[in-house]
Ligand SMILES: Cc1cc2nc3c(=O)[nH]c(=O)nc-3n(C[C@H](O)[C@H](O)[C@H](O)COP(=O)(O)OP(=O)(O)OC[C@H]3O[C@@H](n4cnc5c(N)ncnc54)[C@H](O)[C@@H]3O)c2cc1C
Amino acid sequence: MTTTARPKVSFRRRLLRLAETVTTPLLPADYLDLVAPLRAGAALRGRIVEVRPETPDAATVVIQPGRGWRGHLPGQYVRLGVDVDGVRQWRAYSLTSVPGGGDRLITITVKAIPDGKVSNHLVRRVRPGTIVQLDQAQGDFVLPAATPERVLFLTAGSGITPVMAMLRAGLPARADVVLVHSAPRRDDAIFGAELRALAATGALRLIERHTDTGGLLGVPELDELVPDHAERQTWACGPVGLLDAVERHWADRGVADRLHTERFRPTVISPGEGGAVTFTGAGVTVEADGATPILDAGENAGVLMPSGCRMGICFGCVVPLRQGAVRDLRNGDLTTAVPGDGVLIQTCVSAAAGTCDIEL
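Any chance of seeing just this one chain in the form predicted on its own?
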């Protein structure tokens, strides 16, 4: 008679199976997330430690990242997931802290924009202790390994944020730095006092343009403001109009290879009533009115859609809104997204509020 030995099951595995039995339908990790959300091995999260006002409509958010955080380079950004009124919203923000700080804290600096659901929440409502979701840092708006001898920064509004990390990391000690920065008024300049202090010590040359009194900066003005600008390695970040003009100017001078740009939210979403809904995975586009749930519109077009209670209670129909705008049929609230935001919506209680792409 042949006897087959039973495989040995470790004591740890037995405990885990027992824990899973006790905690069903949740997993033991779900409970660990409640008491140790920043632990190693967990999904990457962060805990907000402090919110520091910078201007009347901007604030620096100090975050303690989880142990899985791999660090960042000056100029990179992080995607942040924050729950606003029960809906998880994702946005990308430049990191403004010096990499590798001894306290392991990171910072983002956020400017509240009109009707900005996430930016206003972070600047005015979020409180220390709040847990947020994080992705690893990314982006190539960074300095090269070999620091250029002469550097020009062109920034406007919150476009100063990625540049601030470069300055704080010691760039002025290694290069001749000129910063041309635009803000509506002197008090609206994010990091204004810190930048002026650097300029006062001779660490950099600062040129401020206050657009409410001096008008918008015309790129041709650089011939007078920074005569050698075409010879400098240049990093520009700000509104689309400024960056378009800068790119044309550098191309006309034949030095486009010396220009590096970072664009914030280049896609403009214009909410309306109804619109074309594209289910990206299925390759199907349908016209939906502003009163038909996206779940129904998809199913009527033969798209296989996840669903549950169909009343907005069970969250069985949650999918990513890749781009566009939807309206919550229960209360009329609008949700918008551009690629990279990672916004999740409930298709059973959401209708198209313009053209939108649903990721399936």
The other form holds:
Amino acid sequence: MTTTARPKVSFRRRLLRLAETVTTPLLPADYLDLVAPLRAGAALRGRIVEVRPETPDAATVVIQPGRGWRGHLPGQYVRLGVDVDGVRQWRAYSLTSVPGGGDRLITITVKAIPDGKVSNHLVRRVRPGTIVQLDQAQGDFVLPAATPERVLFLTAGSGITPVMAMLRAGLPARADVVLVHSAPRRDDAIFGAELRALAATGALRLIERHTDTGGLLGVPELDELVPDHAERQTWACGPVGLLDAVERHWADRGVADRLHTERFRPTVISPGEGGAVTFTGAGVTVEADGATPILDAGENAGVLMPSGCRMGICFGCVVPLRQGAVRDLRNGDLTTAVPGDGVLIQTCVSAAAGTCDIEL
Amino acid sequence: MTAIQNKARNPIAHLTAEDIEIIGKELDAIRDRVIADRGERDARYIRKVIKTQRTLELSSRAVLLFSLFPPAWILGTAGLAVAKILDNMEIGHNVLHGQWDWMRDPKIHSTTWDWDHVSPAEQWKHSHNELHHRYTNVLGKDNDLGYGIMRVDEDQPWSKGHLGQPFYNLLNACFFEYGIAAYDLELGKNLKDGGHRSPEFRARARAVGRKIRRQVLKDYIAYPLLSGPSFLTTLAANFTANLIRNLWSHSVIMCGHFPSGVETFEKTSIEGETKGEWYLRQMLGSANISGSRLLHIMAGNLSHQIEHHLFPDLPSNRYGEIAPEVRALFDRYGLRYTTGSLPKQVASAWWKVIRLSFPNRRRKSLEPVAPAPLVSARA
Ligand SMILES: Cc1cc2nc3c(=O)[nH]c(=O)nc-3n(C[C@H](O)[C@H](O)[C@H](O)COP(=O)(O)OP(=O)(O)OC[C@H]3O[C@@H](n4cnc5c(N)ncnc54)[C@H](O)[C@@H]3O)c2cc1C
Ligand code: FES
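Could you switch over to the form predicted in complex with this ligand, since the one displayed so far is the form predicted on its own?
Now the full complex is given, and it begins with the chain already shown.
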């Protein structure tokens, strides 16, 4: 004779069910959020503790993450949801703090870009005390467990942020580290003073490029600046143009495997022709042009769109395309679906290329 | 009221097709202005109302744990009634309209919200947002005209059953949330034509059943049990709070389309309706309630029914702000902006329910009137 063990319902679970009976149609969490938004078990959020100016257009935002924060590796980024003019906007920011600091605070460093919605809000307007939405840290722009002997960091502008976290965490003393960093002017260099101080201790060789006077860094110049760069494990982060050139250069030398890049922005190529996008579940149809990601088009029409990095890397935005055609904004690839197909597409990097039905 | 097309004095006879188009453009402009300005202030408003509602509900329920003491009973019942009214009117109704979807906060979104009400949000959204707001006051199309059980227009045919409608209306007022659930299910129609046997209807009915069960479990079992010796008094308090909420929302909603001065429309008149004509129908088919800011909040700003029907998805806190502009537009085009105090409008609506429980006093006209188009002077 066999007996089937009844799945044991934990006491906690039972208590929760009881609590749900008295809070229906809301959840107990909806009430707890009023008093303890950062508690364990809550949707991950953070409270802004301080906003520290770094340069005239960049600031470090110090955040106390909720109890559910699982920590990060230097070089990883966090997705942050912040309400700008009452509308929730999600963006990714590299963490600039050292993991496991005693105060459990994390920092991101944001550069305000012209007309940038979120970056300007974070640098100039957000007030301490503000609650922001967070995701766990993610990203593979990190140093391997065994740090290589020779390292090159190639950064420009706000691209210094993930590298700063790595430098702050400290590289092994024997490592030979070179940092080539571009900024418009000396005063515009985010973390300029800290980097110079690090260089003074001999922890790294710092090559600063001030592009207002010295012009943009040409990748071939590296032959002279860092002659052995092709032999080094390299981490590069900066504007699209720089990264594209760096990737070509490393590929040409046949050492693409030694290059690690982090892009803050997808490369945008040929826009498609646009069309009417219908979100079948929400019953909403919008006209979207060939350059607008379906994610933006949906959000602007008030559809609750899942999203993540908004640049084609996290797949947090994937939904089925029931029928129609979309174009990948990064490479112009056309994806089509006939009724019954349900091709999964990333809405953040796909634009309508004709009429399409999205199941959402 | 009588369908506007059958009236001896058509209140829109003086408007040309261009007038109506311009009215539409002016209303579009008001809407665009609000949308361009919508932002942090509005977000703060709805979050504050939600926070107030939740705090009030929790504290009232806490007070009711001691409802054996009469002062606690009175305080708790009053607080809970207000909390339930806020939940249904200023929060639930408006969130479910998608008025706050633009914030992209998944917690305050029409697709995720549910309310303290026995009709599941999904079903209410269909019958209310998709049917009533589209076919506002069109005879035979808008079931809100008498909720399918009452005669509220001279042009609706009379039958003996209507004699009892003042009584049904009172009963509906007391158990309004159940009335709405039945209405959203189109229970009467489905029972009559056998639709109740379809799997689709049964799935919807089960959803309503689940919702009722949860609501009843909470109000009439869980909280009374938690109250221990105050079991019965808490049960009575919750019943009373639901009753007050039902009477209040029924009154407010009755004032939206039933008081005198509100126009109704023939089914044929909306064929090929332009945007301007749709606006015009909303303008004439709705009535406001005048009163204090508190009244408007408690009424879920449905006291600005005209503005709400013109722009169902604008944030409710904006209706009062645009009301003077909308009213000026009515005045400029010689249209009647129907409004009055709550007692006056409630009395007017009730009087209509009573009056129309009897057949029309005299035949309006012996020769048949062909339903005229909405705009008589089409250019
Ligand atoms: C993995 C990852 C890590 C990131 N880390 C950081 C960081 O540490 N610090 C930081 O400041 N930013 C970082 N970003 C960029 C950040 O997520 C935002 O894209 C940036 O702050 C601009 O957002 P916005 O709302 O201000 O601009 P939007 O209002 O979205 O855009 C305004 C205009 O700027 C253009 N634009 C958008 N993004 C960029 C960009 N990155 N560079 C140049 N132009 C742009 C748009 O096309 C548009 O024309 C990171 C992005 C990713 C994907
Ligand atoms: S949002 Fe990350 S892949 Fe689209």
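Keep in mind that this is a model prediction, so the values were computed, not measured. Residue numbers count along the first chain shown, from 1. C-alpha atoms forming the largest set that superposes within 1.5 Å between two forms make up the rigid core.
S.K.: Is it true that residue 279 shifts between the two forms by 2 Å or more at the Cα, once the core is aligned?
M.R.: Yes; that C-alpha moves by at least 2 Å between the two forms.
S.K.: For residue 320, does the CA position differ by 2 Å or more between the two forms when the superposition is done on the rigid core?
M.R.: Comparing the forms between the two forms, which are aligned on their rigid core, residue 320 does shift its C-alpha by 2 Å or more.
S.K.: Please determine whether the C-alpha atom of residue 330 is displaced by 2 Å or more between the two forms following superposition on the rigid core.
M.R.: After core superposition, the displacement of the residue 330 C-alpha between the two forms reaches the 2 Å mark, so yes.
S.K.: Check the Cα of residue 173 between the two forms on a core superposition and give its shift in Å.
M.R.: Once the two forms are fitted on their core, the shift reads 2.5 Å.
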